[in-house]
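Just the one chain here, laid out as C-alpha cells, in the form predicted together with its partner chain.
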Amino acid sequence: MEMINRYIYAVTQKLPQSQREDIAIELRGLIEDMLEERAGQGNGKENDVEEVLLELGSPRSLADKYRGKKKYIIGPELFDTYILVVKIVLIVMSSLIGIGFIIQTILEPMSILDHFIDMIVSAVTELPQAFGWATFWFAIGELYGGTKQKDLIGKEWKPADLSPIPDEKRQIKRSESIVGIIFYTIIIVFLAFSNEYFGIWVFQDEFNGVVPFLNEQTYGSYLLFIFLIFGAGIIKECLKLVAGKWTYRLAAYTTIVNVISMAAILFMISGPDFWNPEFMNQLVEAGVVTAGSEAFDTITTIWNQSTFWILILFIVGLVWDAVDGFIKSRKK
C-alpha cells in the first residue's frame, strides 16, 4: 500500500495543483483495479503491486503524459541566446576580477593575501548573482513570448505574412551586441566594485592613492542606479540579439529602455551627493595643484561643470541610439 501511496504522490507532485486530488482519485482506483484482475489470476501479492507500477511506467513519464507539454523557464527558442549571454557575462566578469587582483596587487604588493582573499569573495559573490539576473531576465522573455505565441496561433498564417529577408543595413551583426554587452558588464563590474579607483590616480615616485571622482559615503545607495542604467543596456543588446534585425517594434523597446536608463541616469547625476564633494581640496592635498594657481582654477570649472556635459553626452548618446533604430527599421 505504501509504495502506491509513494507512486501516486511522485506522479500528482509534478501536476498542476488543480488536477492533482482528481487525478490522484483515478490513479489509485486504476491501480486498485490492476491489483484485482491480477489477484483473480492468482498470483502472488507482494509482486502485483510492483508489476501493475511498473506497467504503468515510471512517476515523470506518467505526469509527461497527463500534462501533455513540456514546460521551460527558457526554451529551445530562446536557449542558444541565453547561453552566449551568460558566458560571455561570466567570462569577463571573472576576467576582471582576476585582473582586478594583479592591479591590486602590483599597486600594493604587501597586502597581496587581503586581495587574494578579496578575489576570491567577489568570485564567490558576484558571479552567481550575475547568472541569476541573466536567467531572470530570460525566463522573463520567455514567459512574455510563450503568451504571444499563443495568440499568434488564433490568426491564420497566410504566405503574404512572411517579412522580407532583412537586408545588410537592416541586419543586427551578433558581434556588435556581443561587444556591447562586454562593454556594459565592464563598466558594471568597474564601477560597482572598484568605484574607489575611478578617479585621479597619483604618482610620485609610486602609487599614492586615487583622489576619487565620486562620493564614496552615499555611493551605496547609487548602486541600484548603476545596475539599473549598465543593466538596461545589457537587456537592449539581448533583444538585439534576440530579434536579428531592426523593426519597429525593436526600435521601441529599445527608446523605452533608453528613456529608463536616461531617468535614472539624471535622477543620480543630479543629486547632490553623487560626486566627491572635496575633490578639489583632495587633488590640493595629493598635490597635484596648488590652490589658487590658474591650473587650479581650470579644473575648479571643469570639475563644476562636468555634472551638465556629462548629462548632454548621455543624453544626445541615447536619443540618437533610439532615432537609430527607427532609421534601420525604416529601411526597406
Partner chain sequence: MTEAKEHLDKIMQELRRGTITIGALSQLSEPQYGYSLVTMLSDKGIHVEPGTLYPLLRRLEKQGLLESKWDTNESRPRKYYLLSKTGKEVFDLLVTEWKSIAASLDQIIENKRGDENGDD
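Right, the form predicted together with its partner chain is done; let's see the coordinates for the form predicted alone.
If you are looking for partners or other molecules, they are not here, because only the chain is given.
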C-alpha cells in the first residue's frame, strides 16, 4: 500500500545510504508479518496498516532504533553526504595543486624547487582549511537538525503525517550536485590561489608571462568575497545533496544563498579597483596588440563592457536557479 511505501521511505531516508536497501526489505517484511497477525480480527485493511505503523512509532524514532541513539557532531543522516563532499573537495583541491605545480614547472623549469615548495605549502595550508570548513558547515546542519528533532518530541505522530514519496521530476540527481561542488571548488582554488594566471597568456617563441585581468595590488582584499560567493555555491549544492528532492523550503534556502552571492558579486566586480586598470597598456607593451589599431579599439570596447555583461550573466543564472527550484517544488 502507498502508506507503507511512504513509511519505509521516511525511515530509510534517515539512515546511512549503505543500510537503506537491507533495512527497507527487513522493515517491509516486519510490517507484512504484523498485518497477517491482525488479519483475523476483521478490521479494515487501512485501519490495520495505521495501527501497525502507530505501533512501530514515528519514522524518526524507528530510524533511531535501527542505528542506535547516540550523540554525533555529524550524525548518520548527514554523514554519508559529509564524507562524499569532503572527498570531492580534497581530491579536486589536491589535483589542482598538483596540476598547478606541473604547469608552473613547464613554464619556468629553472624554478622547479620554488614551485615544489609552493606546492607543499599550499597542500599543508589549503587542504586542512577545506576539511575544517566542510566539517564546520555540516556540524551546523547537524545542530539545526537536532534542534528541530527536539522540537518534535512530545507531539503525537500519525501515519497521515507521512509525506508522499517524491516523483522523479522533484528528485535531485546526486551527480548534478557533485558536478556543482567540483565546479565551485575549482573556481575557488583557481581564483584564490592561482589568480596570477587569470589573464591573457603571452607567448613569443616561449612563455613571456600573463597580462592579468585582475588588479594585483588590491585583489587580496577581495578574497573574502571570492570565498563567500563560490563557498555559498558549495553550500547550496550540499543542501541539495542532503534534501534529495526539491521542496519549497529548499527553494527558499537556494534563493537566500543566491541573493547573498548576488550582493557580493555586485559589490566586488563593480568596484573600480577590482579589474586591472593597466590591462590595455600592458597588452600593448607585451606586443599582443598595437595601440590605435582596429583590434585595439575592439578589445577596448569588449574590456569596458565586460563588467556589465558579467553582472548580467551572473544575475540571470542565479535568478533562474531560484525560479527553477520553485517550479520543480510545485510538481507532484
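Just so it is clear, the structure is predicted and the values come from calculations on it, not from any experiment. Residue numbers count along the first chain shown, from 1. For clarity, a rigid core is taken as the largest C-alpha set superposing within 1.5 Å between two forms.
- Once the cores line up, the CA of residue 315 ends up less than 2 angstroms apart between the two forms.
- Residue 304 is not among the residues whose C-alpha shifts by 2 Å or more between the two forms once the rigid core is aligned; its shift stays under 2 Å.
- Put the two forms on the same core and the Cα of residue 54 is off by 2 Å or more between the two forms.
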